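Have a look below at one chain only, the form predicted alone, in structure tokens format.
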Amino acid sequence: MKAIVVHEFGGPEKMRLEDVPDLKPAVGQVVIRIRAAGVNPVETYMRAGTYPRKPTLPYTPGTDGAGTVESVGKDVTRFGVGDRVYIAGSLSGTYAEQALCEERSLFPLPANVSFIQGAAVHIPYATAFRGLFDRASARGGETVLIHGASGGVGIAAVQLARAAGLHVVGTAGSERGRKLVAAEGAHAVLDHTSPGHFEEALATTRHRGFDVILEMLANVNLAKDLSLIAPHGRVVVIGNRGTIEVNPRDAMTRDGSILAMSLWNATPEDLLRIHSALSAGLENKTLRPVVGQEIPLAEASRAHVAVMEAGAHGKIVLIP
């Protein structure tokens, strides 16, 4: 089979398409024929060698994907050959024609969800779910500000928050992105390239502030976020690319909280619970993954450049 292989940490050019042996499942394992693989910013940090979790070289990137079951190992009971599934973690990496997975990392892909959409589920939707409900304990009737709402995690958060009865305000940096966020259900959408968008955001709450803020770029926005939260408001740091100085008094005066999360900290039990909820949302069409770009597997380096660019519009997926 063909797979993207990284032999040394560095830039996108370090990813190369190579011929590697076909995969064979051991006990409790499943081999998936990949139809689409999701691309996430975290994979660019890992490839560069700057992320705290460094994979053992050489390796194939990717944890998200969707496809059909090609073979199963002993004691696998939930899936059979030919079943449509989406992947929530892979032992071998998903930037490939095949992926080796533990049975517990696979979930049924409903007939109404394409393989391309299935590849856009795991990291974006599980991150948004964990940020909103596990970390922020968001509840119906509360207000939420979602920075970078037109990206994969942002769109997932918009859909999940609306389904849970929150009042949703989202931001995006392009007109195309803002139209997408509005179409997916945000009550108000702001241009985060505008210097006045923080004041505009606060005005949407009648200056009460937000109960929850999902922060995708904390090194830019966190200090301002603390002045936007309502009494007992919570800021959840989901993404960050550097350091920042904040004034703790802004949180103190509101009894506010700065929370942080990494999906890597979710236990297998957490992921089972989260994906059980996500699977239900996919089935009833409450959750509708949006894919903005489909890029051939051989051009994975281009996907790693695109996923870090401004003006996000849904998810980027690779097609073997």
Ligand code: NAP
Given for the second form:
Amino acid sequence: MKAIVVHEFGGPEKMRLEDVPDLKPAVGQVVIRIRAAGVNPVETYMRAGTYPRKPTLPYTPGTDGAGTVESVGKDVTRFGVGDRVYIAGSLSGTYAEQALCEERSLFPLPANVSFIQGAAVHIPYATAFRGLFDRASARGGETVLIHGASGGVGIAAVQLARAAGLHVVGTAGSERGRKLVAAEGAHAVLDHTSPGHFEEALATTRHRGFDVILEMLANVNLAKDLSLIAPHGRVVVIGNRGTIEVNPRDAMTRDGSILAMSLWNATPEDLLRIHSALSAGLENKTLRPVVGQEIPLAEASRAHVAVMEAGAHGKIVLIP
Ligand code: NAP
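Shown: the form predicted alone; wanted: the form predicted together with this ligand:
So here's everything in the complex, that chain up top.
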């Protein structure tokens, strides 16, 4: 089969399409025929070799994907050959024609959800769910600012927060992104490239502030976020690409909390609980993954450039 292989850390060009041996499942494992693989920013940090988690070289990138079950190992009970599934973690990497997975990392792909949408579920939706509900304990009736709502995590957060009865304000840097965020359910949408958007965001809450802020670029926004929270407000740091100076007094005066998260810290039990909720949302169509770009697997390096560019419009997926 064909797979993207990284032999040394570096730029996007380090990802090459190669012929590798077909995969065979061991006990409790399943081989998936990949129909689409999700591209997440974290895979660019790993490829560059700058991320705390460093894969052993050579490796095939990718955690997310969707496809059909090709073969099952001994003791696999939940899936059979031909089943449609989405992947929430892979032993071999999903940027490939086949992926080896533990049975517990697979979830049924509802008939109404396409393979490209299935590839857009795991990291974006599980992160948005964990940020909103596990970390921030968001509740219906609260207000949430999704600071960076046009990308994979942001669109997922808009849909999840809206379905849970929150008042949702989202931001995007492009007109196209703002239209998407509004279409996916945000009550108000602002432009995070405009310096005035912080004040505009506060005005949408009648100057009470946000109960929850999900922050996709903390090194740019965290200091201002602390002045946008309501009493007892919670900021969840999801994305961060540098350092920033904050005034802790802004949080003190509001009894506010700065929370942070990494999806890698979710236990298998957490993931089972989260994906049970996500599966229900996919089935009843409150969750509708949006794919903005489909790129051939052979052009994975182009996908890694694109995912770091401004103007997000949902997810980027690779097609083997
Ligand atoms: P993505 O699809 O590439 O989207 C990036 C988002 O950031 C877009 O909505 C983009 O908006 C927005 N953005 C750009 N400039 C911004 C600014 N000044 N203020 C606020 N938002 C801004 O990435 P993603 O998958 O949604 O992930 C978002 C971030 O979370 C990434 O940094 C990623 O590494 C991180 N992440 C963390 C975890 C975790 O476990 N902590 C899990 C998943 C992702 P425009 O393009 O419209 O400007």
